[in-house]
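This document starts with one chain, in the form predicted alone, laid out as structure tokens.
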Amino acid sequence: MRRSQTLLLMALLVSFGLTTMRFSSAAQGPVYAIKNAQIVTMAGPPIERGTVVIRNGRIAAVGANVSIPGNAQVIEAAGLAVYPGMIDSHTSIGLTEIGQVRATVDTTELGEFNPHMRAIVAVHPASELIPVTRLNGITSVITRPAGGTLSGQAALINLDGWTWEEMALKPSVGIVFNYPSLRSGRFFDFNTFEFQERSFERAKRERDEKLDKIRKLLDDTRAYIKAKEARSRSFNPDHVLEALIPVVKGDMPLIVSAERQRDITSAIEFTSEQKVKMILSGGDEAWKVASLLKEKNIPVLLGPILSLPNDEDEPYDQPFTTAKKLLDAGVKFAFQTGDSSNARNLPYHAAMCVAFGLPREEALKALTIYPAQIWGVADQIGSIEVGKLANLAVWDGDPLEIRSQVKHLFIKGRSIPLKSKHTELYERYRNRP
């Protein structure tokens, strides 16, 4: 009897152990080893015929002489190249699906000043635009709200996950500030979709009124912080001022959208006066104030590149040469599409700058490690180094060439199926009888 009980106890322990191992293995996820590939790390020279090992969602090893774990799923990648996943620094992916169907657009809130609105909570993980975008090697994007003067908080997300919590890499990276422009004369207003005419005096008055309101908001926030720290009985929480606390403390930047030299210069003066951090977004004429941007250490989110110059008197290639001019001035920049349906074209925005003088290596950095540094996540993504998230794309050619294809894609170490609405339609009609 005693022997039977002992055997039963041992059987239970073995069963419990196997179950624990099975659950533990499932929690850790599969181990991958990509071998014999060229590895473009962005943290040093490329490694020829190297190996990348992925474990627990992160890069466990990388190099030319790496041991492959016995339990790894091996991917033979001879003739292929491994790059870090690209980062698009301005999209509205997850916030919009079909621009002409209002029910699918959730980018804009009512009102001029919405710093407390968080784009991350509105992200739709099942958007059809996500698999389309990541098929071109883009693994992370900034998705940001629009409209008003302070649109809300932009978010950095990975393009994979069942929920926005799973997708969030950094839920709030900055507050979008659409800098009021001194646009005067006759112009087309996209808000009303009509031509408008405005005198310079009127434009300046309207801009100054908006800046005064923001100035007051920031001053109120500083007073709010003091009241909060004093734990005054009369203290009442305020969502708008609460959202601006990281800005006035210098922990969160304003993402300032401005295109013209005059507006960019004014924005730099305003943020310097208020002692808040600034990231310039757009910046068509940033090259005209490159030395000032360098002096103030203000990074630029450049793009969309595949567009026409702002002024008819500017050279046709002005958008394509701006990146090289910023590089020569020592200004850090990253590329953005400002798009959602066409965010997949991000590498070709950079490629056009390469055709007009930007070194290819710098273009690749402006798609990977530079945006990671600008958004404060360079310890997690942007290069292929041990300990970072395994956001990787395995290409059969140069990522900046339109004919190159992604053969394998990983986000947080998960192998992503290379399918999208586009590929499904392609296969459907390719096999049409």
The other form holds:
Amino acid sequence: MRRSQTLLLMALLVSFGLTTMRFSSAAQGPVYAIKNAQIVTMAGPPIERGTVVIRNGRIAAVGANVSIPGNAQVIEAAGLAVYPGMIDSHTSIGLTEIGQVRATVDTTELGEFNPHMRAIVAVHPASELIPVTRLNGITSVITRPAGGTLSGQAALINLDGWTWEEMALKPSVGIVFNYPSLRSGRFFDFNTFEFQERSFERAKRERDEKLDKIRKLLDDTRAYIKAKEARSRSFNPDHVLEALIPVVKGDMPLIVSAERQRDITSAIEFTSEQKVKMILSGGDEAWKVASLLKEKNIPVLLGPILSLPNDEDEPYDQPFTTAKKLLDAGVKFAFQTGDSSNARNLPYHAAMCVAFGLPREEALKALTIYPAQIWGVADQIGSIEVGKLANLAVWDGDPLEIRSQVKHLFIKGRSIPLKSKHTELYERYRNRP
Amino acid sequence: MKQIHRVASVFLILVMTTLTSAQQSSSSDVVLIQNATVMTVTNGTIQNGSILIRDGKIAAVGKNLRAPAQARVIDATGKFVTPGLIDCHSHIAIDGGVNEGTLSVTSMVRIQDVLDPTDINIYRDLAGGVTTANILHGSANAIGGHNAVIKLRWGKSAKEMIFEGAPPGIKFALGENPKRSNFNPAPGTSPRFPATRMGVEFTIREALTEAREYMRQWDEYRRQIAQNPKSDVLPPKRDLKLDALAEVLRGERLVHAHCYRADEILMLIRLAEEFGFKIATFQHVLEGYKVAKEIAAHGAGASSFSDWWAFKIEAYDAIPYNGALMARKGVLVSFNSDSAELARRMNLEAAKAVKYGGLSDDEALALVTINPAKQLRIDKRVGSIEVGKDADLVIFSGHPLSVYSIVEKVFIDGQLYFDRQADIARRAELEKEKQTLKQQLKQERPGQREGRPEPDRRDVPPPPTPTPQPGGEQ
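Can you swap the form predicted alone for the form predicted together with the partner chain?
Every chain and every other molecule in the complex is listed next, the one we just looked at coming first.
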């Protein structure tokens, strides 16, 4: 083994440090009381007129008859509404600054199988995209690696913090698995700058090779766990297999990107056969396999909704109606933009589903509490309940409506200034003589 | 076999043409839309308003219009009617040829030669309320080709989609795309001039200089012929590239210039002023807010994205306040899509100018209706609900700036081209047809597997009937 033990030790120390990080120690700010607001808790019916108290970064009290502590900074919010911060379940925020400037993009490592790559360590806390995104009420995002077949480990971050450690809510939430598609036909090959034909047979062969490789990796991991347990001292670590341990143990899901029915079905067969947890990401045709998804209890990260139908003969509104179909089938889903600079438009992806039949309440849940449940952090974020992190936005209207504005914003109890690169440029040039 | 297909498709096109002209002759239909909230854009909003359509035009707008005897009445209680939305920057309906990415000056190529009336994105955008679109070449070249302004008359031929009498235009492009910053040359080819913004300015200056000389030669020739019709003086050699640029210099061809940064916007303003013409629109114009004063003084329009930014370095200072800021400083602003997908909700793009920069609802709606109509010089025909204008209208289920509103009906020239109910009603039938075709294919080619490579679209005749059909039969 050529990988050095020192490196492993460092990696283990870092990951140990992360997983045991204490959230409560993160913020010790002022006490806030948001009063006379409508409070849309997502944990029961909205409180029409009530107060939210924020202390030590967390929600200390919420309700219609809450007494305001004497040391609290009071925010008068009559006519405003408090919502939980929204969660975008797929972005590359912090990993991508400017899409076409390669030096600013850290999403895609070389190689096909990179389960050991960790997004969290490459999150750039000073990215201009962070304030821009959170100013529309999005307080947490999944940021994830891209490319290859196993891209690496996605991270759940809050959109505020001095360092990536402070931003991390859950440093590794799953391993991104771009399911090899059976898509065949003409494609443009950038290596040769020519159109190439990919036959069905070739697509299938390539897919099967990749699946075999992952099967082997998972088998190796199972053997590796035994070997590791058996030989404690002179054991040679393997970073790739280490990364897959929580997957084979069922502690960490594979975040499987697949759009087409046959790819989704095949992915479900594969993960069932391997007895690993799966979250479906994308899922354009998830509605065609909704009952299977329900049966296997596989949640779906749906989106981008604002996209064209896959096929010419699909109804023009196909992407807008998928969410309702999943709801009717009892499949749990959350929304994702798959974007970075435009992630602030997350609520409008959900809104389009409401326009085409999804109940508004469900759309809001799929932006807040459902993703929190899917990512295993429902005890921390996703609703306004005592003890949860104070990730809140105070709106002057319906957050799904474009014309509504965020009036106050809190992340981990910190009052976030409503400023970004965009507001600053606006102020500067508005005042150009 | 291919021959037979050709014959068949020609026959079908003939049938379609007959059908559509039959539709046109019935456009003396009289339609009354009543009980709607009518957002005229230019003359305020009418509660419980009515619109009378006759001969494809808006015949009357008001509160208490009575239905003429022969009129078809559409009750729009609780609904909103707006003018058809206009997309000032689109690449739909192009059958290849978005970019003639070879020379840096390609003012000889024309979108009208590659219009594909069967592109399904025409129907999808129509279903989002777009009735007119400015179809442009890509931005690979400092000077690109001729645009085509079209109406989204789904089901008609390419020729019938052209917006009659719309002034011709041409695409210019500045910045990263014409200097090819983000593209590697294809293997075995060398980089292309220009590679800098300096080079882009020179490329345009050189072409315009050439065109000015060409124009002078033609003027001189015409002067001599006029003086002496029997003169044997030879005409200058015809140059299609310079013909178009001469039209630009004479102000007869509108320049739609793709740009991002403030410096390049100012550069083109000064260059145009030096050559004595006006830029019609700056497209994208993401840093327009930094030089709004200069754009307004020059008199150019600005057609921007609502909120895209940071996809490349020249878009890093793009802000969603751009539209509102330019509008407040006196620039004629529109929002465009540049995307078949985004074009399906131009009304919601407009709403972003209310959120970012505080435009009023009416000002916002103007960004996707009357303002782009003015920029394309077609505002006498479209862009607002006024008597005498084309009956290009959208019926929304609610306020057009609300995310919960959907497009229910779209009229172009008074004809119903999109009807959501009709669309939904046809779905089961289409699905059945698809399954039948699949079965037939399986029987014909039992050895073939699903997912075989699709044939090159260029070798097959266009589909005989567009799916789904316009709801014009109502």
